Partner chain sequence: MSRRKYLKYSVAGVAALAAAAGGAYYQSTTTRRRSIKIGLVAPFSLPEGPDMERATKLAVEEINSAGGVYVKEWGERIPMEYVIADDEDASPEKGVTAVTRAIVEDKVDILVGAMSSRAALAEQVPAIKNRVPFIITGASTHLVTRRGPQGNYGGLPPGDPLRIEDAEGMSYMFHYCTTTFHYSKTIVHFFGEYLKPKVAPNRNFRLAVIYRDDPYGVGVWNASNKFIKDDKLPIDIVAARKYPPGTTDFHAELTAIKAAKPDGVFAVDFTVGTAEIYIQGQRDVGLNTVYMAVEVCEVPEFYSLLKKWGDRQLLESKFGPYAGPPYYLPLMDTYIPKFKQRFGLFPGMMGADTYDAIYIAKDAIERAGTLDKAKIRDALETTKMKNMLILTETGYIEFGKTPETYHEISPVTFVEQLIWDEKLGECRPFIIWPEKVPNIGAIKQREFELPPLYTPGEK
Amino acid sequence: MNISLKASGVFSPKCLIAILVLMLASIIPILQPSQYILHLLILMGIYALYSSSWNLLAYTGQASLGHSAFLGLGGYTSSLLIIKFGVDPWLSLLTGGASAAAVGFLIGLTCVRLREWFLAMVTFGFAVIAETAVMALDWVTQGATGYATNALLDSRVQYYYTILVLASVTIAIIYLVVQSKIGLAFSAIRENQLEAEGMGINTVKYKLLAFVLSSFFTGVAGGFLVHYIGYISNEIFSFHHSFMPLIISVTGGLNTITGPIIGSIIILSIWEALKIINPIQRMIAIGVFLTLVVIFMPRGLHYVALKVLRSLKM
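Will you show this chain by itself, using the form predicted alone?
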């Protein structure tokens, strides 16, 4: 399958704005922000990567409530390869993504024929199974106690630039995919799967492709997350990690490239601002915010930003 793009698409105003934003983001460490701000920006980058991976499924009309399973699988695979076998950290990161993609392929074979929230419930069940398996293999995973992971880099500035590049490359790949003929097939399936099948589109193949790509990038995000935090336990399979990419993508805008980025910035900013209350209350507050977004801005903040730019004649 070849990915073809018109040259004009690559140099469109949206792409030029993205390049400008990337350039501005690259100079943030030069401004010497506090370590806390740098930490928050790194988390935003990780969740932008994670949510963009999840959002790729939305392009085909699929939804997952158990993507934390692939996040955790990538994290455990990457960290254990380093600790147990001394594998190169960066190779282990890719291997973690590959292992998540392999499991995603197997799960996808049975799940992609399901539609909408039936698929979401199955993936949620898989996340529960994955957590149970980690607890049962406590002689390797240390169960609920967890274990310390190796650091990939020496400073937060290095982590910042690395996640900036990693997230940018991943989002660029997703952009190329959705702008290609593959992306057209994704859109056709999302709009009307029966009509897409009638047009000769192999819906199972394309939905499975989206599932595998999404799992791979999620696994990479999981590996980077646990190496940055320096610790992993069964907590990585929590409801928080399962629902976060959904909340972020809906807030920013489903089926958009910039939606997960905008959503990550907004949701994590709110999450940090509400640290004065306990996690359950924070989730309730996020839920209320999400409800308001769905009611008053159903297409997400991405389209609100577009309207503002158009009003400024940009």
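Positions refer to the first chain, counted from 1. In this text, rigid core is short for the largest set of C-alphas that superpose within 1.5 Å between two forms. Here the structure is a predicted model, which means the values were calculated and not measured. First, how it differs from the form predicted together with its partner chain.
Superposed on the core, the two forms barely differ at A63: its CA moves less than 2 Å between these two forms. The Cα shift for L254 between these two forms, taken after rigid core superposition, is smaller than 2 angstroms.
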The other form holds:
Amino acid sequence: MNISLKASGVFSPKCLIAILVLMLASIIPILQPSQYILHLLILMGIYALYSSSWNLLAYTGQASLGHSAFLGLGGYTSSLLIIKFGVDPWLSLLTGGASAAAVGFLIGLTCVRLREWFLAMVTFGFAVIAETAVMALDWVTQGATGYATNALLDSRVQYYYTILVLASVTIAIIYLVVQSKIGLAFSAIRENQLEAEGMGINTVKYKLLAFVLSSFFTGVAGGFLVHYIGYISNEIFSFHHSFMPLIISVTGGLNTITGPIIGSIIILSIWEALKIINPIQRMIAIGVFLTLVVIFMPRGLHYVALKVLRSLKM
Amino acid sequence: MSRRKYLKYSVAGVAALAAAAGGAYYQSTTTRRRSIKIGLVAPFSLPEGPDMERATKLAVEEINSAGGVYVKEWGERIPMEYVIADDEDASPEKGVTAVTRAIVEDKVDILVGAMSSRAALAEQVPAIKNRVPFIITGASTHLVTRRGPQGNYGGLPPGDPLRIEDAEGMSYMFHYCTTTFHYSKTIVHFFGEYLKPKVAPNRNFRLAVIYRDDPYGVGVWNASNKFIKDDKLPIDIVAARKYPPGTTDFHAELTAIKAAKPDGVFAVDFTVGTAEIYIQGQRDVGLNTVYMAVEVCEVPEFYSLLKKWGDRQLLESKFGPYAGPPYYLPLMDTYIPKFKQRFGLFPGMMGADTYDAIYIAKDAIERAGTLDKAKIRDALETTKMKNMLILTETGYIEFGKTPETYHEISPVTFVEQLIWDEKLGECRPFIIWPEKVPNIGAIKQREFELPPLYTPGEK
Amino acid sequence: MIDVVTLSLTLMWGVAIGCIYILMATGLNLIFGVMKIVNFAHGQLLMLGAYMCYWSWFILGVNPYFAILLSMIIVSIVGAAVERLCFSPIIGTSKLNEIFVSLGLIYIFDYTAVMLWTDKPRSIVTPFEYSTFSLGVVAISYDWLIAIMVVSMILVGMFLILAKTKIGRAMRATSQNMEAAMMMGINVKKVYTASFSLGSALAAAAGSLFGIIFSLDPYMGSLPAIKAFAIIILGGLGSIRGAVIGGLLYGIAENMATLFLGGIWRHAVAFAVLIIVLTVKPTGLFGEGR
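Rather than the form predicted alone that you just supplied, could I have the structure of the form predicted together with its partner chain?
What follows is the whole complex; the chain from before opens it.
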């Protein structure tokens, strides 16, 4: 189980660290970083939000390989509501999340009986089906050509603060869920589903709850992403988008709160830093990096950091 | 290439990786004087990216070995360099990141490239906002230059987020590429005006269209329909099959097309897909008709993949590196051997636009006499260069000024027929249509002949 | 609108392409059956196999069908190395780590191939390129017929290895109960490496056939790998019979969807079939219950 998630008060060291990190993060724009750095920070925020939601589902032992379906659904719903019906942008962002959650509920229903690879393939298949549906509805989604989306805000600084708040609030909610009785049920299901059932936990209910919460937050992340980038096409359902939260969460530390945050910062930085080499070599380097990460740090950076901290204390 | 060379490559691979990282850093810190920086926007997870880079490299090397670019303001010749803005698989998200980085961190003077429409429409936005000239050499949609006020918003309805109100920013966008309109027009006119009387004198031409479901495929489909209707061409579309990109197994599609009894098949895909359609259609499905492909297949691999299955089949083109020598444009006589010597490969179609665009950038900077971006934009607007690798209607490279042609060129495209060459073991193209091009003269190289097994769709 | 001839021809092509899917799925399933891991980078071994076949044909000038054998040998060695270096250290840690390592391998294999051999598509020409066998309404090329024969031969060969050889028996024992096999003195590590390399050889054979019938390029592996993955889930993990029937079913579903609904539905319908099967039977058509 996870040591970092033990119950703790508001003034616990962990909470203080979180507040300190948030304060540091909120003064970054005052240092006037370049538009490019700001852009990367915003993307990191979006991916932290996205990966944390994915991780919440993985917390119940349900690893999805098709989360891009929810990212895309959130993105399409939110942007179409604004364009076609002029709905308030923030309301449509939430509606995007809700529609993703509704579909997540349905997918969850088909998945409750499935384990591991079967579940992975069904979620993956749903991403394929969602993409096909978007392509088939090309009279409204404009298929592969895609369409431009409305900007939510005027400047990158505003986007930065918004995603900072959005991601922090979401991660705080996820933290509270994981800390509560629900979280205990989640991890019991992950460790051993039969035992959990024996303990009287309604596994179907909790699995569905995890699906709904995870897809809701992913839908919101998707809406934010497409409004920020300013464009949406079926590319949002790409394998890249499905695998990214897995890469980020495993690198950072699976089933931890900090894992997806550290992971998205590290992964996006490395992806960008490697651009100084030739694009082909860069891809090979990314592959080597991923392979080494999992061989040498199978439990992620979170645990490496904890180890280092502990050895410093002693 | 020998096997030993491959062994050497693989051993050197790891070392190169480390050295490249260090080298790139060293290079960027030891540039003594300011050089002109081109940002090459290209997808390096797709085959087009490397082709665009090769063409850029060749153009930049040529310009530098000739002394560089003369900047009047500084009174000296300045070398040119390029940085890569990799949008990977032509993704809007990665494109925005890459272009923002090129503009903000690498401080490029001008951007060149962008292959796919959806990526181009997203990644041109940072360039518009930052007022960086962008010569777009891919992107089959005309919206990249017409989505602003100067292009009457490309016909977009008010409130569409694709519309860009920033007229000043839009004036920095230039489109040096054929669009789906150009080649679809050539192709349907060829079918309706030239082929129809030969195979179906007493009825309409029965056309089957098989196209990939992406902006390019759908764009060609829409444009073809528009021209058939607007120009009242005697063509009936008897089958229209849309499939996801990446498909290689076309048996079901082609079986359905055969059942529709077409007089000709129009295949809209890139090299691999198109070659598979030609081969599976003739070899497996027995659809013995005439096949037509789009200019994006004008790459060496198309000919090696097709083998004898390409014999007497058709290809629309704007750049025919195989249709000669002698070539229809003088520059091709030197470009093609140079490219082959430098990279050991035949040049592809995407690279040709990029190569021209680097020279267009050089020409504009020299005429502007400064690296001031607004002045470079002004100079680009008054570009008037002789055709390089791409034919245009006037024989000159000029960017349009009317709302219907805003910052676009007016390219000429033609139809080639592939003829099997026993000695080479590959097909070679010959221009068959049209007869001649304004300001260039006759370009036709051979008389069209129907494929030997050709059977018309109906009596 | 759709006549019988069109329908039966489409069915036939579904079966034909299904045969190649079977080969991929069987290799992947063999690895899963024994090691309980799914190698997402199976498609990359397929790609490597296609290239090995191509180069054996191109450089050594051997017959492409003979080159399949060379390709299988080379890729089985590569497969063994991949198992030792990448999968062996993480086996048993978590399913996600296996996916993660496969993702890394996909990047490494795909782009190393681009670096070494460029990304230009290539094709293998057999001596039968232009010869066809007439069946009345349709003519089938000899290459297709040989490919289907090769698939059957390889499946029979694999069956014999599993049934008659010592290592084959050890594989079956390990697949049924790893701990019991260990106690019986079977070197499980060796069995893992052997099954991974046998699975890789099957991928190489599938890749070579792909290269002969279609074409090859560095990115050719991803889509077939996903299909193979879907097929073994459909047929049941670890079940060879499931892989055979799943492969045919997938090929037919894909082609029928293309004919009736249009090409954009081909993947969606195949996955919809998968989801429906799993809703009814959560371990796939022939999967063992838990």
